[in-house]
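This document starts with one chain, in the form predicted on its own, laid out as C-alpha cells.
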Amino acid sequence: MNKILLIIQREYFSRVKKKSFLIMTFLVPVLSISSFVLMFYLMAKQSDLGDKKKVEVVDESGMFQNSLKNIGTLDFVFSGDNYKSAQAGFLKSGYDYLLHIPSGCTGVQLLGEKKPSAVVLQNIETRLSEIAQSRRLQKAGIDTAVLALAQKPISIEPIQLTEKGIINAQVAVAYVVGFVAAFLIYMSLFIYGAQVMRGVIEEKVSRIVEVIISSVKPFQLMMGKIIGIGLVGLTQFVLWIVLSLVLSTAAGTLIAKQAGVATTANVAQMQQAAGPAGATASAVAPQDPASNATKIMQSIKSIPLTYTILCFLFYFLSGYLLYSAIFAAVGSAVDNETETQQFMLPITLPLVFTFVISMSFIINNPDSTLSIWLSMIPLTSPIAMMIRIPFGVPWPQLVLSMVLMVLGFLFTTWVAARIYRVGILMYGKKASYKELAKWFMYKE
C-alpha cells in the first residue's frame, strides 16, 4: 500500500506544480463567467454601443410624422421634399438610408448605399407595424389597451410536486446543467484518460517502467497512475467549481442591477417610439433580454447545488477510474501512439454513442426506457446519467447505477491489469486483440 501511495505522490505533484496546470485551473473560470457576463453587458447595450444609423423619412401616408420616434441605434429625420427629390440628393445628404413610405403603405422601401442590417430591417418593420396597428384600431373604433391584453401571451411556469413540497421546475436551467456535466465528464475522459496511456508509454519506450517493476508489481504501479491522476483530474475540478460559484455569486449581482436599468430604459424607449401605441407595446412585447438573464440566475440558484456537485464528482471519479484502467492496458500493449488508434475505437464508441443521444434523446427524454438502460450500463452511465439528474432521478436507480459503476471499475481494473502485467514489458511484439486475450489468461 505505501508503494502505492508513494506513486500516487509521485504523480500527482509531478503535475500540479506544473505551470500549464495552475494557469488552466484559473482561466478556465474566469474565462467562462467572463464570457457570460460580457454576452448579457452586450444584449443590454446593444442600442447604446451600435453605431448611430440616420435614417430620412418621406412620409407621404402622414401616419408616422409624430409618431416614429428615435430609438436605439436608429435617428429618424422626416423630410420636407418628395421622394424622388431625396433619392436624387440622398448620397450627398450624409444619410445612411432613405425611408420612403408610400401613401397607402405598401410597397415601403429603404434605400441606401449599402444593404442594411437584418437587425436594422427588423427594428423599422416592427416600429412601423406597432404605429400602422394602432392608427388603424383608433381608426376602427377599437381600445388597444383591451385588444393588447386579450393578445397578451400565456407563460406558464413549471411546478415539480414532491414529498418536501412545491419547487419551481425550471426545465431550461436542468437543460444547460444536464449538457455542461455531461460535456465536462465526457471530455475529461478523453483528456485524463489520455494522459495516463500516454505516461504508460513513455515510461516502457524509455525502459524506466523496468527499473520500477524490480521494486513495486505492475498492478501497484498502474493503479498508482491512474489515481494520481485521477486526483489532479479532481484537484482541478473542484477548483473550477468553488473559483466558478464564487464569480457567478459576484456576476448575478451584477446582471441584475443591470437588468434593472436595462429593462426600464428598454420599456420608456418602446412608449415613446409607438406614441399612442405605446400601451399596446408594453403589453405584448416580449421580455427584455437582461431581464430574463436575472431570472436565469434565480433558477440556477434553485437547483441543489450540493446534491448535483457530489453526483458529478462521483461520476467523474467512477467513470475516469474505468475508462483509466482501459487506457493503461492499451499504453502497456503498444510501444508508440501511432499503434494505439486500433483499440481506441471500442473504447471510445460507448462515450461518443451517449454523448450523441444524450443530446438528441435523453435529455428530451430522461425517464425513457432507452435512458435508463444507458444510466445503469457502466460505459455509458457517466454521461447518460449526469443529463438526467437535474431532472429528478428516483433514489432506487441512483444507488443501482453507483453500485453497477463500483462493481464496473473492479472488474475492468482485474482485466486491465491482467494485460498490463505482462503488456509492460513487451517490446518490439505489436499487439492485436487476439495478443490481448493471451496476455489475459497467462497465469501468475
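Note that the structure is predicted; figures quoted are calculated from it, not measured. Under this definition, the rigid core comprises the largest set of C-alpha atoms superposing within 1.5 Å between the forms. Positions refer to the first chain, counted from 1. Compared with the form predicted in complex with the partner chain:
P350 shows a C-alpha shift below 2 Å between the two forms [criterion: core-superposed Cα displacement of 2 Å]. L99 is among the residues whose C-alpha shifts by 2 Å or more between the two forms once the rigid core is aligned. The Cα position of Q65 differs by 2 Å or more between the two forms after fitting on the rigid core.
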The other form holds:
Amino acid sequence: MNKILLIIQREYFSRVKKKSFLIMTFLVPVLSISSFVLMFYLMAKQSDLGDKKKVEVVDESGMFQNSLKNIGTLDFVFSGDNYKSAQAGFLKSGYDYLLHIPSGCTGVQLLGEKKPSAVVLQNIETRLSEIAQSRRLQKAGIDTAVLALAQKPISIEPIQLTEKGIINAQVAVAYVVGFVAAFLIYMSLFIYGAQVMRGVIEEKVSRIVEVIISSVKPFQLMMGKIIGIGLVGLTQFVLWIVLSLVLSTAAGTLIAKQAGVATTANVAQMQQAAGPAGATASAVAPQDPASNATKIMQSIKSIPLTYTILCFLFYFLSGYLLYSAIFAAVGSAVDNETETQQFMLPITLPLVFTFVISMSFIINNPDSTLSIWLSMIPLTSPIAMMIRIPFGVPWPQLVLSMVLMVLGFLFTTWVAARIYRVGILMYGKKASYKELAKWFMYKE
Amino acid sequence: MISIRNIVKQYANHRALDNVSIEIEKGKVFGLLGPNGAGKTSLIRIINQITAPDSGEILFNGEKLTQKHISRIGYLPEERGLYKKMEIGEQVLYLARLKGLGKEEATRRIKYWFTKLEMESWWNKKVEDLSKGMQQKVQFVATVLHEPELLILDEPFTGFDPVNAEIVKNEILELNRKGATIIFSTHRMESVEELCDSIALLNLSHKILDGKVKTIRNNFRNGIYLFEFEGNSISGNNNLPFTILSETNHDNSWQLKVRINEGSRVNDVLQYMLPLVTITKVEEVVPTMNEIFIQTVSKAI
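For the form predicted in complex with the partner chain instead of the form predicted on its own, what are the coordinates?
All chains and molecules follow, beginning with the one already shown.
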C-alpha cells in the first residue's frame, strides 16, 4: 500500500508541477468567464458598438413616415425624392442603403452597394411588418389601446411542483448546466484517459517498467498511475469550480450594474420612439437582452449547486476510473501511440454515441425510457446522467446508476489489469484483439 | 543462495523454460549464458517475480521466494530506461523508495554513490539531458542503492565507454567482495572468463551446461597444444604422435598448433620433438568460453 502511495505521489506531482497544468488551471476559468462577460457586454452595448448604417427611405405608401424610427444601428432618413432620382443619386449620396417601399407595400426593395447583412435585413423586415400590421389593423377600425393589449406577448414561467413545494423550474438553465456538465465529463474522460494511456506507453517504451515491476506489482503500478492522474483531474476541477464561482460572482455584480444602466437607457429610447403607433412597436419589440442576462443570473441560483457539483464529481471520478483502466490496457498493448488507433474505437464509440444522443435527445427528453437506460449503463451513464441531473432525477434511479457505475469500474479495472500485466512486458509484438484475449487468460 | 528447481514456463506458442534447475552459490559471480531467445530473460523475470513459473520453485537462502525478498534483490534489465522528464536525483530516490528504503536513508546513499562515481552535478538534471552512458550509470546506482544481497545484471557493460565500463566492473567486483551474490547475463564471453566463478548455459529453453568456469574449461580440453621452436619444419615427417592443425614461421622461428593423438600425452610429443628442434615455448590451448559456447550451442542445434 505504501508503494502505491509513492506511485500516486510521483504521478500527481510530476504533472501538477508542470507549467502547462498551472496555465490550464488559471486560464480556462478566466477565459470562459471573461468571454461570458464579453458576450453580455456586447449584447447590452450592441447599439453603441455596432457600425451605424444610414438608410435612405423612399416611402411611396406613406405608411411609415412617422413610425419608422431609428433603431440600434440603423438610422432611417426619409427622402423627398422619388424613387428614380434617389436611385440615380444613391451611389454619391453617402447613404449605405436605399429602402424603396412601393405604394401597396409589395415588392419592397433594399438597395445597397454591398450586400446587407442578414441582421440588417431581418431588423428592417421586422420593423416594417410590425408597423404595417398595426396600420392595417388601425385602418380596419381597431383602437390603438386594444391593439397594444392584443399584441402583448405571453411568456410562460415553468414551475416544478415537488414534495418539497414549488420550485421555479428554469428549463433554460437546466439545459445549460446539463450541457456544460456533460460536455466537461466527455472532454475530461478523453483528456485524462489519454494521459493515462500515454503514461503507460512512456513507461513501456522507455523500458523503465521492467525496473519498477521488479519492485511493485503491475496492478499497483497501474492503479497508482490511474489514481494519481485522477487526482490531477480532480484538483483541476475543484480549482476551476472555485475560481469560476469567485469570478462569476464578481462578473455577476458587474453584469447586474451594466444591465441596470442598459435597461434604463433602452427603456428611454423605446419611449422616445413611441409615436402614435410607436407604443405598439415597443410592446412587441424583441426582449431586451440585458434584462435576459439578469434573469439568467438569478435563475442559475434555482439549480441546487452543491448537489449538482457533487454528482458531477462522482460521475467524473467513476467514469474516469472506468475508462482510464481501458486506456491503460490499450497503452500496455502497444509500442507507440500511433498503434493505439485500432483499440480506440471501443473506447470512443460509447462516449461519442452517448454524447451525440445526449445533446440531441436526452436533453430534450430527460425522462424517456432511452434516457433512463443510458443513464444506468456504466459506459454511458457519466454523460447521460449528468444531462438529466439538472432536470431532477428520482433518487432510486440515481442510487442504482451510481452502484452500477462502481461495479462497472471495478469490472473494467479487473479486466484491464489482467491485460496490462502481460502487455507491458511484450515488446515489439503486434497485439490483436485475439492476442489481448490470450493475455487476459494467462494464469499469472 | 538461489536454488532454481525444475522451472517450467509455457507461453502460448512456445515453452520458454523447460525443466531448468540451477544452483547459485552465495557470494559468487554467476554467469547466465545463452544465445538470443534461449530463455535467459524469462528466467531472470521469474527470479525477480515479474512473472511466475508454471511449475517448479525457487528458493532464496533456503526459503521459498516471495514478495518480501524483493527488497533484497537488485535488477538491472538489459533494456533499461528512466523517466525522461524527471530529475535524476528525484528519480533515483523514487526507485530506491519503491524498493523500500526510507527517504533520508535513500538520500544519504544516493549522495554517497553520486560522489563516488562523480555524478554530484547531475542531481537536478533531467534524463534527456544526459548521454546514454551517463544514463546507464544512473541506472546502475539505482540498482545497487538498496544494497541487495542478490544483484541481477543483464548485459551491464553495454553502452559504456572502456573507462566507465572499467569503473562499473570494479564497483561490481567490490560489491561482490562485500558479500553480494551476482547473476550476470551476457554475450561477452571474455568478461565471463574474467568475472564469473560459475556459469549455466541455456539453449532452446533447456540448460545444456553448468558448473565452475575452470571445471568446464578443463572438461573441454581437447589435447591442443601450441609449440614454438627454432630449427626446421617438422610437418613433412611421418608417424607423428599428433595431428598438425597449423604451422607458421617467422625468421627461423616456428609456431605449431597440434592436437595430440588419443592415448598420447604432451610428454610423448616433447620426447619426439626434442631431438629435432630447439623448443622455446610449450602451452596448452584450453578452449575459451567463447569457443565452448559456440561449440555447445551449435552441437545442440
